[in-house]
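Starting off, we have a lone chain in the form predicted on its own, written out as structure tokens.
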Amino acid sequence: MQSEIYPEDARTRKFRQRPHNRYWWYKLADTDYIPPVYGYLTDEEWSIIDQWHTDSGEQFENPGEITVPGISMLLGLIGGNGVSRIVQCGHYAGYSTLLLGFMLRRMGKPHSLFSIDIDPDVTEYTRSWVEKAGLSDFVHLEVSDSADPAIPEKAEQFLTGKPQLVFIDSSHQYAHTFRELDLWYDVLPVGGLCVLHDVSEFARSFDASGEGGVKKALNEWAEKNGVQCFTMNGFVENSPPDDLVYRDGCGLGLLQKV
């Protein structure tokens, strides 16, 4: 049945039908509408990301962007917030640095995103696609390692003060996940929050080192340093995203500073 509210060609419809597991979200039983994420977008905005994800998948065989519902978790905590000082560790292909760039964008935020990402091919790419989408104002890319100690003083002169927000999206290896973590909580104010993707028994495998990424990271960590962290996610390890509440079986993970 044709949905009332959104004809059968808009926007994510057609990402349904395409094979490639980057669309898996879109073709879940209840996903048959457009997410938030990209119903706010103008018509001009949406087709970048549409473009994108074109162009990205015929560049990449893995793009590696965030999953709907993470994303849709971090530009809630941004947009419902007015957070305007954002560090971004690993953007890879620039998906998310796009959609982060559209929200900042909207909520009037020049200088409002530092992203960090150690590759210096895929963040000319992304580079291509900030200028392409106008965002050269509110984001900055930078090719380095998100675990420099000389980086955070970069960021708060892009930011013009200590990021309220770090997104940690990088290595996915545990031993450079628990030195970002040493690194970007020092940094944030007290009150300022790390979000971190892959914190999930499954997102382990990531961890090319095979020592137990993100999430044996964060756990030590938080441990160690006598934090409370949350995370969303972390029991799993391969649960078919229908049986969860919360879709993404990589998982997600939240601390404030205190």
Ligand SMILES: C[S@@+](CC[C@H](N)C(=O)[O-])C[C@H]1O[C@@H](n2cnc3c(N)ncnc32)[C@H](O)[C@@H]1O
Contents of the next structure:
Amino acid sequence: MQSEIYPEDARTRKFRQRPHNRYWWYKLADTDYIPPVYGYLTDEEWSIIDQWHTDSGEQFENPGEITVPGISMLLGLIGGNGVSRIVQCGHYAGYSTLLLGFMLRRMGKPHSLFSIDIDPDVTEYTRSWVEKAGLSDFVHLEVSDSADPAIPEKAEQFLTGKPQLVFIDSSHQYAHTFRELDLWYDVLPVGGLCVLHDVSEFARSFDASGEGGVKKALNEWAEKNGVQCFTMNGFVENSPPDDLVYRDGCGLGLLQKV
Ligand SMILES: C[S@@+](CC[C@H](N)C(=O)[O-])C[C@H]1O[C@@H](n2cnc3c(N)ncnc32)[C@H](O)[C@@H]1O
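Output the form predicted in complex with this ligand next; the form predicted on its own has already been displayed.
Entire complex below, previous chain first.
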């Protein structure tokens, strides 16, 4: 049935028709609406996100962006709490960077996202979109290994303080993720948050080293350091998203500095 609030031509409606697997969320039985993470954007901001989907689909076989459930959790944490000092490990083609940047601009928080990626080419691509979106005052892109011990100091300089939230979505490798957790947990203030994508049983297969991925790193790191961690969909091996409440079968992890 045609919705008056979300007419057929509104924003993500056309994504339901697109064949690439990156559009899976928009085709679920229960998600025939514009998700709030796009609904609040201005027409100009939405136009950037819309164009970015088209262009990144032409430039990359798989633009590798986090899911609508994942970005919804992140933006909820940030927008609901005035969080203004954020580190992202892994920006790839720039999806999360643009959406985080738009939220931080709306919140009036310049110098608020320090984002790291080891790949200079994807960083240049993301930089072009950050500039096009007018987000250069809000976002810094750094080419580096996100577990490099020299990086937190640079991040603190840009953010003018310690990061309050670190989002890890980078190598998906067990050993590297363990090092990221050691590095970034240490610099968080008490109460600070670390959010990790790809913590499910299913996402273990993303670890090219075959050592157990983010899930194993997070669980072992939390046990070793006596820190509680919470994982959504950690148990998921291969469930269809329509059967899940938190729809992203790759899962999301949360650690709080105590
Ligand atoms: C899944 S993508 C990130 C997607 C992004 N967060 C988004 O939602 O749009 C993972 C990125 O991590 C980067 N990466 C892989 N290993 C890394 C490392 N050791 N240090 C920093 N970045 C790394 C890759 O180059 C890739 O761009």
